[in-house]
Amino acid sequence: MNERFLILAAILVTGTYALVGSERAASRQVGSNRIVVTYWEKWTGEEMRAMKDVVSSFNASQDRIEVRYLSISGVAEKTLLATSGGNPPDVAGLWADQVVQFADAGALEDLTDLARAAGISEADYIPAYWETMNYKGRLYALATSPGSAAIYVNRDLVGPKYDTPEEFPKTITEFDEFVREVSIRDRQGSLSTVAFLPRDGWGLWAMPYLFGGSFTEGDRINVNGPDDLRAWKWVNSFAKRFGTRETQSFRSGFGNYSSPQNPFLSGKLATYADGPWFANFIRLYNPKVNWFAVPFPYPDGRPDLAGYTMLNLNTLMIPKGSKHKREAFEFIRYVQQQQIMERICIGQYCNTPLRKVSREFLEKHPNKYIALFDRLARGERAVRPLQMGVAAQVGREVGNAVDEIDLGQKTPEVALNDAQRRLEELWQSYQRQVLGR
């Protein structure tokens, strides 16, 4: 295991080790002869209840293993720290974009052989989700609930010209015209309703993919290519259209993401990019919103770029040094069954990561547009999380560059070139210190 990397993780979570230790000790208090598998997960609320229901059904399905679910804040950092101390949980619920970082650190058990013996293979999963669970030809995670992104539309705010999926804009030019027509200023000239803001909702980081670009070319970072430049100039066009100060003032009135003050739920934004679970927030916080969902628009003259979506994926991993690796995998295998997976995904308002999907799942799912999210996830334009150990830093550097562009501090070309130089240096350092290249 790479000690320098784990030391860095320990610095990031200074002060949490005592808490991790106490959580671990509490989870090992066994009241039966069963083997206890400790399962650390990030979820609370309804998401936690959906998974705890599955944990209970697994425990009732056999009499050898008892899975203990613990909701852990900062689960990724705490799992990495506990693993470096030789006392990890048996199962950790982490995000798929952490597979590379954890695998590079030597912090994960390789699941390839266990999955093969259990009959689990690439043929079972939607391709892009399967790819995010694999790294350098080895399998390090298996799926729970996934997501794909689309645009939610408030029918009552967009007017009759745009109030059906069929009539909603398909191209970027049509979408820009929609933004111009639907956005409203009050008598004082302040923004009161805006059609769309690319900084709000789920999706800003992946904008280059919308225009056919990406953040990498093979093993090389590339954040300043021509498609990246087009993407960020389009994002910047919203700051120019509405005014940077006016936009900042407008956005300052937005509430928390999962609250009635969310800008889409409170009627400040007419459209909002998010995953299938956002339908649950509508149900919880403003069920009166009359909404539908559509794919993102595509660049003019490029119908080959239609169907773009960004993906995420929750996964189950076995940290290196798990005391009960085989029992932990038995639970993970249970979760991969179609009936069980669909139960989780319905409970969490998600699409499924599996190739096979039941008609009942699509017809009874509480998100009425789940078939759209499912279709987008299966498409060729589905963008999976960046598989690179410095993915988080790429997001931060590009985000800083976009801030500099919107604030007028740098031209798009200069801001992206500066980010490119910093990221190249960071990537070279990571390769030397972590990968030993």
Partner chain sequence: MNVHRNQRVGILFALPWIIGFLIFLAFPLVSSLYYSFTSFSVLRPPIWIGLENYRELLTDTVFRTSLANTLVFTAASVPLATTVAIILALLLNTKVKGMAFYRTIFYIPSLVPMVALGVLWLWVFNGQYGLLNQGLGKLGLPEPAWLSDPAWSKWTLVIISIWGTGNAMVIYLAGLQDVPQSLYEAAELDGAKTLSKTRHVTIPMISPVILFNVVMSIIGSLQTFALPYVMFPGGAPARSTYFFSMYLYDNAFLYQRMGYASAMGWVMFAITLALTMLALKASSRHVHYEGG
The other form holds:
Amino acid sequence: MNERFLILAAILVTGTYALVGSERAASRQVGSNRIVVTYWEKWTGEEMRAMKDVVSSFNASQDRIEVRYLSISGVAEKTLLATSGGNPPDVAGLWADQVVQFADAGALEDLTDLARAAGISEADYIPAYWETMNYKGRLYALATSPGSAAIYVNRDLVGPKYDTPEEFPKTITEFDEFVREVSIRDRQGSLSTVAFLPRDGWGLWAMPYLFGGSFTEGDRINVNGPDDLRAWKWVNSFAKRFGTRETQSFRSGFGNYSSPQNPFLSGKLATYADGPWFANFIRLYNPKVNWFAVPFPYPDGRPDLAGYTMLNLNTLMIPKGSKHKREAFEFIRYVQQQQIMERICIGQYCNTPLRKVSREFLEKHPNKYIALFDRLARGERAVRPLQMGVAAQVGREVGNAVDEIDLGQKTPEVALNDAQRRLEELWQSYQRQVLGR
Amino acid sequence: MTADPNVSRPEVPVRAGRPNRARRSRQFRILATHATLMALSLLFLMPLLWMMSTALKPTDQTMADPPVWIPNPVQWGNFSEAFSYSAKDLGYTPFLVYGQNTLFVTILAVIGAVTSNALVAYSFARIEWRGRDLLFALTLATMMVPGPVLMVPLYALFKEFGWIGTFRPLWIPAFFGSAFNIFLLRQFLRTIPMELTEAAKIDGASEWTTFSAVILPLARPALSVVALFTFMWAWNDFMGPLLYLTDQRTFTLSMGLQFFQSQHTGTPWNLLMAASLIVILPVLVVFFFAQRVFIEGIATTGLK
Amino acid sequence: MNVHRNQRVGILFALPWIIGFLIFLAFPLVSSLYYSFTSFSVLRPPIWIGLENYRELLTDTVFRTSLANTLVFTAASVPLATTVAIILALLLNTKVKGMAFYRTIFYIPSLVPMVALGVLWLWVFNGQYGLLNQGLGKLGLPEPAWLSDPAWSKWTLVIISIWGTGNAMVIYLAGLQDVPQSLYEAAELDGAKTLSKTRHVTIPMISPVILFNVVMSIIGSLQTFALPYVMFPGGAPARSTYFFSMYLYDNAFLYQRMGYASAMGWVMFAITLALTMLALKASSRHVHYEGG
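Switching from the form predicted on its own: structure of the form predicted together with the partner chain?
What follows is the whole complex; the chain from before opens it.
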């Protein structure tokens, strides 16, 4: 038994080693006379497929550069360690939020001049996305697929009064009225369908902007201003209306976002805020849902605040230490062409970051309301990611404060003041320690 | 079922008199044990049943609300689809290539762990030397520093060795022992009576002979536990391959599982669960056979 | 016995570990201790700031919350999981047919990959149609909102930790094989019943293994990370499941404050050390080593 096991193990080890060895030798030979650009990206699944296609067509389009695509979840950690170790990829596909952190640390190549030489300019991009790629007047990243938020409506659950985009509430007051009418309790008095819950979905985090507020004032953090307070009080009015415990137990029945248990897909919520990709979740998990999409409502008497949306952006950047900066940029530039970009964005169910959009894109897109998402992203009221080294902490602290408000642990004023105080300290120490102020 | 070598062992003689009653009460006890074990089994089987059920469903029934236990229709094809998932995009079947990589790393790590830790634990448990207890305390202490704060210097170290992009960071350290395994084996070795080894030494056995001829056979259950844990840990390790591998073809199975989850295009839960089942099956089989060793212990080595 | 020879042989046997420690651990450990006195964004070289990180920890309310959560979790899960693992191991050590299958089944929860485990538990603990609440409902018991009620969310994780004791169970099972049969026979001659045999023979004989498991589960519980990180992003609701390791990880990789994270790591080290010493001290009277 003992010897047999040893023999078996020996065979397995040698066998595997030989195979792996030969394979690596094989992979090294491919394109050995080309310059190899390594590209790390966060995408897996179908998103990987969309980008992989583009990488292949780039490699086929010329014979000088070969982009090696590495798809990996946890790309942020990996890139961080590799960059600090002086061993970064040539192109990293990170989120826009990380542009600031990396740029502040001086860990990104400045793309401003490369872009200018390549004829890439502000005129090519939707303004909010262009600003996101720039930081302190320099260009540090270029776009891949973006996002913008709107409200998805389940036509069958909102009743005949609200079942077209035209009849759907436009102002907050109308929206509140709609929520009152459409939310249903069962015989025991428990909630069975709720019109809308402002804590579930994507694009709700920037709620103060919807009321004309913001998280910053110039260089200062300001999460407890009067508009912030008004926004979160409105959010809290839902928990209050349905009852804190009742809302809690209703929400405890919500399953995984990306599954048929998603509250909108299971019919628990009649409306749901999310990006253009959500149409694909509907198609995948519950194609029977009969839906349309509308913009967020605006405060009464303030039509100037209409068109709120929250944006995100996936980006390509070149970390400092890249060995093939020019070749890497060549690839990034290839991705910025309208036709290529639209291919990626269709493959990933997103809108486009480019100012120019083809009619074909809008017509062929798997989200039938893509024109709405596109229009919102172009609007004045589009909220772009916070450009601050402590943006992640702002998200966490505000989210926690709103949790505390909803659970009745703190009053809105106290919770937001606490968050403000903590964030000010964090921001001060970031400015002192990282920015050296 | 003959997997349990203890079954055939003669039972301890029961108290004299009333043999019938004693037998009946023994039968009752066996029955009660079976009943308890079966009831508990359900509780512990749940994740496997759930994964199996999910793996066989059409996409819209996975994690439906209200939940569905029995898939309708049963889609056995999910397994083959999961097996060849992303194969077209990558140009190879990730399961085969990643399985091979995983096997390679795992086998080397197990060999390393079993050989190195036994030696070190023997030294800590059964040889008296100056500085031993201090070193042992230090060994325990290394486990108390959370891993993430060591990642940056460790990465720098492996880069210095030129190991980034190779499998080496994933298995070479196993050949130098690990605090967990040393501690585990030390505790086991200390339960073996000192007289056993002293007798061997009086007979003129060297320390090495004592270790290899007396202690190692006795430590087989504990060593198999070390082997099993190392196997599990290396097989499922995610952070190591994530940080140190730089070529998609050298990825391991735990990283391949991530391919099924995406941010904007949804997760095919049925395929993910089918893939997870394929990944844990080898570990399950290894455990099934390894568990015999945990319980053979003294009974088969014939000592004591 | 020749002391000098012992010294040499002892070090020789321990050599793999001594070398491994010097190569793979010494530098990372010393570096992280150094980082804890610096401002270190990972991407830029660390800058010495003395005790500032530790001073900040003193007033950091999130640090306090995460530490309290972790200690509560540890205090609940270590004794519970230890007891359950011993009972299961005893049960799995009885001599009935088909034991190989039972043992494998009981070990399954420890095998399931994290991606599957996270969604499985969200599904079991779902407040409305989760398996657990369906069962509780049938028994006429209250059905808490496990995942969204801060009063219950921590207990969700405690329950899961009890259920995943497979590894400890295996260690006990191996330990049980080292109990000499003769001791049981002697106890039986004295007329001992099963329970008293367990108490007076089994438990003392496997006490070194129990000590190992208790120490490891203290260390493990204090560093609990993966499951809450997957199940409760950001430690929701209201940071009731925000554990020490999650805050540490966020600081290290999300906020890029590796210096601060390192300081947290060394505070965790001190706490773990203190609790382990306590366990060792408390156990010294009860742990019985055959090998002396």
